[in-house]
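Next up is one chain by itself, shown in structure tokens, the form predicted on its own.
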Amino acid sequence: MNFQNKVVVVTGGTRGIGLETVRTFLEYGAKVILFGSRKETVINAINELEKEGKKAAGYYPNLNDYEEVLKTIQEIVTQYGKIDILINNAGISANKKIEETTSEEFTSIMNLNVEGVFNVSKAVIPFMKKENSGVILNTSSMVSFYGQPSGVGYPASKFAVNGITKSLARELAPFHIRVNAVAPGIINTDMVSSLPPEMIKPLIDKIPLNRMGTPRDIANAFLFLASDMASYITGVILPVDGAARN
């Protein structure tokens, strides 16, 4: 779990999952560049993790824009001479029904959560393809597997993401990349905890383990994934969700 030189870029990496994964991985010695949605947004993150003594770099590309991904891409390879890992968190979530969502409202959840992935993806590959190694994972989620009551663009987005998981790490497997997923259960986000306790107290009461997950679960399972004890593992999309399949 030795990370030391080890180059690693979270998308999504502001708050929440995924800035506590940018937390862990720099606590396990690599060097993280952090993307965000605003200037403001990846800022304060960067300044957050100085105050606890850490230092992580960061930019704030439109992921939906190929040629400013591939641009940043670049910048980051040109400073580091490399990355070795990218994780897609990047995402938003929906729970509307279908006859409330709007076709744009709609097309907003596909291109962030699915055309960000293929984007930073494709920008990130040709780099690890000339060093012969690398590891991309992406951020699923439990309603990938059986779905949502509403909703529906998000879940479609999910499956989307395990898609393409399968498909890059068949792909990708000759030139040494991996390619895996890590889908959350019932996260103890900010927006989790804000919700009132008569909310949350069903979510808990169906997950056998009696508790929410942690963003450190989510980043614990991407740490491991990107380590060599899993290097015999791709194309998995694993469930951290206390079994709380359905």
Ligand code: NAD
Second form
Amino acid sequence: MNFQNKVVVVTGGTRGIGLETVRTFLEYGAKVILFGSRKETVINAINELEKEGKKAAGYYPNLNDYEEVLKTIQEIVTQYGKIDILINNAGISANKKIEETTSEEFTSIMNLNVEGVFNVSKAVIPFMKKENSGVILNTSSMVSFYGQPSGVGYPASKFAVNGITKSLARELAPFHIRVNAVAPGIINTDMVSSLPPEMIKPLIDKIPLNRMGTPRDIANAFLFLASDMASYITGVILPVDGAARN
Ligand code: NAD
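Got the form predicted on its own; could you also share the form predicted together with this ligand?
Next comes the full complex, and the chain you just saw is listed first.
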């Protein structure tokens, strides 16, 4: 796999799955631009990569402000000439019971996890159409197949991500733009380590591969789906979960 001269944008690229994805694409020769929610976290991520001898650029547009996203994407295209691969990875989760969840909390998950994917994709797609090629990859979740026992907004948002993935795959196929998603199971990142151990342990016990996934497991799936080896794969939600499906 060779990503020399490929320009990759990764949202939610400052930590966890996103940062590991940035790192992986850099290792395979791509030019990578990471997005984060704040200037400070973007700078920290770039500095962390720099210590490893890797060079990435970063921005922190408000993903719910389409005009701001578009301005950022236009700046990137002016500087790099194109965007080959977009990875919509930024996301937040939830675990409260429905009675304890406010409408504001529900809306804020949908805003980032769904409208954020819509806004960045909408801004990037015209530039991909111009090149008559491109790859859009979304971070879904295994809860997008079977839900979860609390935090209803989170699976709701990931079902929507699957809907966006399958629909855009059809809409954009005539322009040779492929659209797929990766559905991680339980991956060892901040998002998971903030959950109570009594919630995590029974979940690991049910994983046939008997371990949590690593951010690199997900980054490798993105790498494959972004590569020409996946040139006939579009509209797919790929489970990467150690067979923990139920
Ligand atoms: P994380 O919390 O470590 O990272 C989340 C990323 O999203 C960060 O880079 C952060 O900057 C960004 N982000 C958060 N709020 C934002 C906002 N308001 N605006 C812009 N960016 C924002 O989480 P992670 O575990 O690496 O999750 C990454 C993706 O993977 C998410 O979409 C998540 O739903 C999905 N996922 C994670 C797991 C898991 O087990 N960790 C499982 C399934 C799916």
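The term rigid core refers to the maximal set of C-alpha atoms that superpose within 1.5 Å between the two forms. In this text the structure is predicted, and so the values were computed from the model without any measurement. Residue numbers count along the first chain shown, from 1.
A movement of the C-alpha atom of L203 reaching 2 angstroms or beyond is seen between these two forms when the two forms are aligned on their rigid core.
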